[in-house]
Structures are given as C-alpha cells and as structure tokens.
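As a starting point, one isolated chain is supplied in structure tokens, in the form predicted on its own.
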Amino acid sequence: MEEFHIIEDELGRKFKTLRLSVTPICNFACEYCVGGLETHTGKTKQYNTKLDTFKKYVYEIHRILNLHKVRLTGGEPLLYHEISQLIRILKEEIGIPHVSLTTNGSRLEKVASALKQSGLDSLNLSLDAIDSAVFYKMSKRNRLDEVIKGLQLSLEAGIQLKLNCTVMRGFNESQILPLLEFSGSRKIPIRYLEFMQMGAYYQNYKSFLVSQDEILSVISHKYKIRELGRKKSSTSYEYETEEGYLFGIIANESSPFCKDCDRLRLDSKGVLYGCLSSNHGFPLEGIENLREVLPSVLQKAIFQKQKERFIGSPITMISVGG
C-alpha cells in the first residue's frame, strides 16, 4: 500500500467510509426504496460485476484514502454470488479494518455462518415491521419468518448486529414500539430512519415523513429515555431507555449530519458518488490510467457534499446503493 493522499473539502471533510453496492438487484420491493415498483428477481448473474473489478476499485480507493470501513450494500448484497469471497478479500488482501453489510435478511438463514467465517465484522438488518401484515405492506413479501430466523442464526454465529427501520407515515409507524421491544429484549440496538426525499417520493416525501420528535414522543410515552449523543461522522443520534434498550434515530431531515459526513459511494456499475444529493457520479469503468486519475476524481466527488443538509434526489436508493 502506497502513501495516502489528502482528499478533503473546504470544511475539512474526508472520505473514510466506502459504501459499496455489489448488485442493483433485490428480492424485495420496499416502499421507501423503489416506490412500489417491482425489481428484477430470479437469475442475477447477468447483473454481477466481477469480483476482480470490485477488488481493483476498492484497492485503489483505499490506497489513496486509507479507509476505516467498507459497507456492502445493494440491492440485496446477499444475492451477489461471491459475497463471502469479497468480504475475505476486503479484510485479508486489501486490509480494510471494518467490513459491514446491510441486508433485508431473507437469505441470512443460508449464509450467516459463512459470512462470519469470511471475516464480516458487523451486519445491519433492515426490519421495518414485526407484524406480518405491516411487513408485507412495506416489503411486498411474506417473508418475515425467514428474516427472523436469519436474525437468530446471525446472533448464534456471533455477528455484531443492528436493526434498521425506515418509518413511513401511513405504512409502519405503528411498529415503532413493537420493534423497540423486539430488539431490546434481544439486546440488539435499533435505528429508526426518517424517510428521505428520494426516488418516487421526491416531490411529496413530507407526506410520509415521521420526524425525530414524533419518534421520540411515541417511545417516551411508555419509556423514560436519555440521550447519548451523536459520534463524529455518525448518521445516528443515540438514546437508551431505563431498561437498557438502545436505539438511534437517523434524522436526515430534522437533524442533518452533513457537516462531518465521511461517506463515499461506489455503485454496482463502478460509478462514484460523493453525496446522495448528486444525480451525477463519476464512472471508473474504462479509465486506463485509474491510479493516476483517481485522486482528482475523488477530489471532485468530495465537493459534491452539501454543507448543511441533504437537498433530495430523484434517483432511487436501489440504483445507487442503500
């Protein structure tokens, strides 16, 4: 690994976390991600970027930035046919200190043990409801039992686990307390995400937004809570109940965290994005002298970051990586 470059913007922000989308394919059709539109299912090999390509991109990015963390996303990253091999490469060959993964949990039952053995450090499981009818309303799938079983097997495998719940008015706000109690009783932290101004709901997202204050109000109606604060570059404001239930709120709208954001995104086609607010990324595919050009590309990407807050984007989360 060669000397690292200084890539930063006028606020002193640097890229230290890479969110790598390994596939644009998902076997769910979650409302907040695709706006009720179905996505490709079934055969996925035709959408899989080669392992060596991901290895090359991440190696060159890490060589410049000295990344602290890579999070694997999608689509559904567990549909990527070489996910365990990729994790092992990131950890053992490239030397990424922390490798994590975000999943809908539908395939965890089959691969939880393999993920742990490959070196996965942590896992975020998107669970938007614990009631089967609400789960279907959010995901358009009747697979809650599979997700819960996969969750349990992940815990048994020793994987560090968090739950994510995107809260949408009219869809799953009834699940705030049930999910807190479900996660808390299993000693799993949960994070509630404010609905973002993206994709199909770009124009009318506020109709579905359940704010940070509303989420706190629902929880504090039953539990005494104390604020734990927000760590630098974290997306989440953390809280704890007297019972020891840990939860966070990713309040993209109510309490923006852009000022110290350290995230860089690479989608499944090899396009870099410095910020979700930008509709235009920087393609890496086809660049012959990537090592020489990449520092300037990364410098352009970091200037995509907003100074204060996310301004919304019509692109869908599934297209750029959740």
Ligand code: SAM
The other form holds:
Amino acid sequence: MEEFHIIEDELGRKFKTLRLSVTPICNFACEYCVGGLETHTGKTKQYNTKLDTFKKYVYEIHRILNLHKVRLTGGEPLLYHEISQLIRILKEEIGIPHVSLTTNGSRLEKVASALKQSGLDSLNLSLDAIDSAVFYKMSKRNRLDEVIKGLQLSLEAGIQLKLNCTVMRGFNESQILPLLEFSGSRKIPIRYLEFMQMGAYYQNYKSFLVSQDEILSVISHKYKIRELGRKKSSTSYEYETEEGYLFGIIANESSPFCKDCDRLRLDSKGVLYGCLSSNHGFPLEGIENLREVLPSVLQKAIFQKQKERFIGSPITMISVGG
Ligand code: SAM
Ligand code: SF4
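I've shown you the form predicted on its own. Could you give me the structure of the form predicted in complex with this ligand?
Zooming out: every chain and molecule, the one shown earlier first.
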C-alpha cells in the first residue's frame, strides 16, 4: 500500500471504516429493515459478485485511504458463497487490520469455525429478541434456536462477539431487559439501536422509535448504571451496570454522531456511498482508469456526509448495507 491520499471534508472527517455489503439478499424479513415484506429474496447466483471484483475495489480504496477496518454486511453476508475466502483476502492479501462481520446468525452454526480460521477479528450478531414469539414478530422467521446455537459455537470458536438489538415500539421493547441479562450473564456486550428513518418506515418511523432515554429508563428501573462515554468515531454510547453488564446505545436520533463519522459504504454492485442519508451513490463498475479516478470519487463521497444528523433515507439497509 504505497499511496495514501488526504481525503477529508471541512470538518476534518476522513474515511477509515469501510462497510462492504457483499449481497443484497437475505433469508430473514425483519420489520425495521424491509417492513416484514419478502421483497428481497432472489436467485442467489444473480447476486454473486465475484471475489476478484470485491478484492479489486477494496485494494484500490485501501491504497488511498489506509483503512483501519472493514465490516462485512448485507443483506445477509453469510449467504455470500465465498465469505471465508473474502475474509482471508482482506486480512492476508490486502492487509486490513480489523475485519468484522454483521450477521443475523441463521448460518453461524455451520460456519463459525471457518470464519475464525479465515482470520475474522470480530462479529456483531443481530438479536432483537430472546423470546421466540417476539423473535418471529421481528424477523418473520422461527429460527431463534439456530441463532442461539450459532452464538454458542462462535464463542467456543473464540470469536469476539457483540449483540445488536434494534428496538421498535409495539414489537420488541419487552426484550430490553431479558436481552441485557442474557448477554450480561455470558459477558457479551450488547448495543441497543434506535430505530432509524429508512426504507419501509421512511414516512412513519417516529411512532415506532424507542428513544435512548426510554431504553435507559427501562434498564435503570432494575439496574444501577454507570456512563462510560463514547469513543471517537464510534456510533455507540457505552454504559455498565453494577453487575458488570456492558451495554451501549446507538442513538442515531437522540444523540447523533455524524460530526466524527468515518464510515464509507460500498454495496454489492460496486456503488460507493459516503453517507447513509444519501440516495445517490457513485458506481465504480465500468470505470476503466479506476486508480486515477478513485481519489476524486472519494473526495466527492466525503462531501455527502451530513454535518450534524442523519436525515433519513427511503433506501433500505438491506441494499446499501447495515
Ligand atoms: N443481515 C445482517 C443482520 O441483520 O445483522 C446484516 C445486515 S442488516 C441490514 C444490519 C443491521 O442493520 C441490523 O442488525 C439492524 O440493526 C440494522 N438496521 C436495518 N434497518 C434498520 C433501521 N431502520 N433502523 C435501525 N437499524 C436498522
Ligand atoms: Fe435481513 Fe439483516 Fe435486513 Fe433482517 S436486518 S432483513 S437479517 S438484512
């Protein structure tokens, strides 16, 4: 990696984390993501972007930005046919210091040890309920048992794990405490996400939003909480209970974190986005002199970032990458 460029905006923000969406397909139909609609299923093959294509894009981006981290996401990234090979390429051939992955956990049981062997550094497991009826209500799938087995096998494989729970009013706010106790007793940190104004709920998300204060209030009724703060460029405000249960809140609405955001997104069709709010990406496919053009594309992408707060997007996270 011989050629780093200064790509930054007027707030001094730089891209240091790449979220790479490896596929837009998914085997769940989560309420907050696709409104429970089965609009996202499709023939897997059609979406199988080649490993070499991802390799080329990430290599060229890293050459310019000196990335600290790549997070693999989707859609469901464990449906990508060569996910372990991709992780190995990112770590060994491109030299990305930290490679992580966000998954719904449905295929973890089968691939946990392969993921560890390929060099995966950490994993975020989306778990919105520990009660099977609520799990179904959120994901439209009866697959909680498989997800819990996958979690267990990931821990046994030595994968560093965090849980993510997106909270929606009328759906899973009953799960805030049970999930804290489930994760805390296993020494796994959990983060609660405020529902974001995206996709299916773009027009009417407010009535489903459970705020940071409400989440804290539910937890502090039972537990004494200590604030640990927010690390630079992190999305999460961290807390600890007296028992040592670690939890965070990603409060996109209540406590926006745009001012030091370092995230860049690349979707599975090779479209770059500098901000989740932006509906207009920069397609890389078909650019012949990518190496020459990419610095100016990245400079344009960084100007897409919001100055203060996320303003919503009609695009769903399943396509742009969560
Ligand atoms: N399929 C994988 C999964 O579910 O973990 C990875 C992709 S999914 C789009 C990643 C994350 O996006 C989900 O865990 C969820 O937290 C988040 N997400 C999707 N839509 C959201 C919304 N409207 N508000 C908040 N978070 C959302
Ligand atoms: Fe699929 Fe993840 Fe979206 Fe749920 S949140 S529908 S698991 S992409």
